[in-house]
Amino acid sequence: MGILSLAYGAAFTDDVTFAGLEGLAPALKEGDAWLRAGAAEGKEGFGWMNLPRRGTDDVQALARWLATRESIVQVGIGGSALGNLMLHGALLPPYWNEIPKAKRGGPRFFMADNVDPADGRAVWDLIDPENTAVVVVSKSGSTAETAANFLFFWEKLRDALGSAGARERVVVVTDKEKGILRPFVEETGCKSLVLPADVGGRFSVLSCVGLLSAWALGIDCGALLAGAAEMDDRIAGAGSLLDNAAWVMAGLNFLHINKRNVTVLMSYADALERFGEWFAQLWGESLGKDGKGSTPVRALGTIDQHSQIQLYTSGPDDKLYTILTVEGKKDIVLPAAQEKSFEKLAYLHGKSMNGLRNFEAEATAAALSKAGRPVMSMSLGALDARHLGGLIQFFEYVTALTGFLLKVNPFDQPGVERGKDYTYGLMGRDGFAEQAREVEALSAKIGERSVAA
């Protein structure tokens, strides 16, 4: 049984044709060979393709220790945060931290990503430092937001438990040799894992970055990795373009991108809301370069039918849509209403919530198609570790392959680095004075005209 299916008959328009898709077959094959050669050669950025088959003994050992804690606080941002939240949101019960400990069976989890002092203080007030682990994830250790949050929690731990006690409760995930955090590990002797040098942050969820907390919280990461490996085998073993859902999806995104430079992923499962956020970073940072790319928009069905569908069906024709549904979810059958005032709701009697949601997804796709908007429908066989692992590998591959078709490097992020350098300059970091002067000049230009309300 496969992991997912993709229906794309309504993705063609006057300017994007089936013949045009078929014509991309040689380029897609070349892109696949490029990705697999880069992974085999250990090139920087390509290592995510190997993650489903890399050893994880060190991650599992440390996860077993983490699982004994009452709480885990992970400090990271971007790829060092979104993947964890995506895994937990998809595979753990809703309101995880609110479930009683005996029923939950794993630690509470808190993410310290943004630099909002109210959030940092709130997390600290909710945890017992004696029985908490702080996991800091950063390849360089110098990302301003991560550094600021870690300095806050490190000081709080040290003040509460002393240096030795704080050290015993910290896990560092960072580069093997480079960056600020590796010397910290050597100085303090705290626990640590190596962040793979050939894997970029937004592609790192199936490395120790995402797996450590997931394993500690009871997620079956073995099945997650097996699903990712299975998906890679399916992509590699597809005989032709029309047998390869990943090639079809990459090809259609590429063909639409000049006229429709917005791609909407609308998931019909609350548990996949964080998947949309993870996808938005993956797609936006990987492809938005050299004036190319498309803007990712995450939407959640059925909620966003009541906030965005008006725009999608009747606004500008600048978007490509993917409707994502899940089969086999637990269900609620709707009861018959006893009150006479509810007579007009009798059509719901005996129907299920999942049935309603799936009909809504079908109706949304049909409404988009009726309006002449290109839409694809993707169905995930189930929402479990195996299927989610396959879905992750699928979208990472589609993103990288689309980058190849666009002739951009999907593994760098020059726009992000510029913003980081400007922040370093404003904060007074050594070696970034020139960047501070650039920001001052640009800020002066921005402020040439202003108005108050």
Contents of the next structure:
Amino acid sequence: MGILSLAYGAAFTDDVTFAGLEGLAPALKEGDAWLRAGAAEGKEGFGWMNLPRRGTDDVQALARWLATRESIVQVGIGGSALGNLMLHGALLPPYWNEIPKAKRGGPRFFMADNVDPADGRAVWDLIDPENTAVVVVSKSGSTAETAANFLFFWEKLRDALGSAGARERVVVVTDKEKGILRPFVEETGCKSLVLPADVGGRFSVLSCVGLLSAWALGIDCGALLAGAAEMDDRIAGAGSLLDNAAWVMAGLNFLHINKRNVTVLMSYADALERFGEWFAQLWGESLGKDGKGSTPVRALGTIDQHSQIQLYTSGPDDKLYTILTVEGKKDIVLPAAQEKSFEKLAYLHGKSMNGLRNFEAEATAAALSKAGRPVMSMSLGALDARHLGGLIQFFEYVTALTGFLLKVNPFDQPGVERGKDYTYGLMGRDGFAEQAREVEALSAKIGERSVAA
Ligand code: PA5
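Next up, the form predicted in complex with 5-phosphoarabinonic acid. The previous block was the form predicted alone.
Then the entire complex follows, led off by the chain already shown.
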């Protein structure tokens, strides 16, 4: 049985036609060959394609130790955080940290990604340092937010447990040589994993970055990787365009981009809310270059039906929509009401809550189509490790392939780097004085006119 299906009959408009999609077949084939050659040659950025089949013994060994902890605090941001949150959100029961320990069967998990003193302190107050592990993740090993949060937790651990006790409870996940974290590992002798050099931050969820905490919390990462490998086989470039859901999706996104440079992913499952955030980074950072790209919007059904659908159906025609549904295993059968005043709710009696949710998704797709808005409906067979692994590989591939069609490099992020360098300059880091001067000049321009209220 397949992993997902994509219905795209309502994705065409006056300017984006079926013939136009078919015409992209040679370019998509070329893009697929480009990606596979890059991965085979170990080119920087292309390594995510190999992750489903790479060895994971070192990750599993460390995850077994991590699983014995009462709490895990992960310090990281962007691609060093969003993938973990996405995996946990999709595959662990809701309210994980609130579940009693015996029932939970794995450590609590806290993410320290943003720089917010209130958050860092709150996490510290919730954990017992003795029974905690701090996992610091940074591909570059130098991101200011991650460095600041790690300095905070490292000092707290040292104060509570002494240097040796702190060191035993820290795991570093970073590049083999770049940044300041690798020298820290050498200096302190703490545990560490190497982030593969050919895998970029936002494509790293199926590397030790995402797998370490997921395995420790009891997620079946073997099935996750097998699902990703299976998807890779399914979308490998041999067959025809119309047999390849990833090619159809990349092709349609590419064709719509001129007129509709917003792509909305509307998931109908709370467990996929974080998937939308992970996707937004993947899509935005990979494609937003050289004046090109499309703005990712994450929406959650049914909540956003009561917030955004008015805009989607009747606002500007500048968006392509993907409605993502999943067959839910756990269901609620709606009870019969006793009260006379609820007579008019009889239509709900005996119906399934998952059924209601999927009808809502269908209704939304229909309403968009009725309004002449291009919409695709994607259905995931189930929300388990195999299907999620497949979904991740699918979206990474679609993103990279769309980058190829747009003729942008999907694997770099100069805009992100500039922001990081400006921050280093403002914070007085050695070697970034020029960036500090540049920010000063730009801030002066921003402040040239101001008004108060
Ligand atoms: O995708 C990327 O490369 C970035 O968004 C990074 O994930 C993010 O900036 C964090 O970087 P790092 O892992 O180097 O600390």
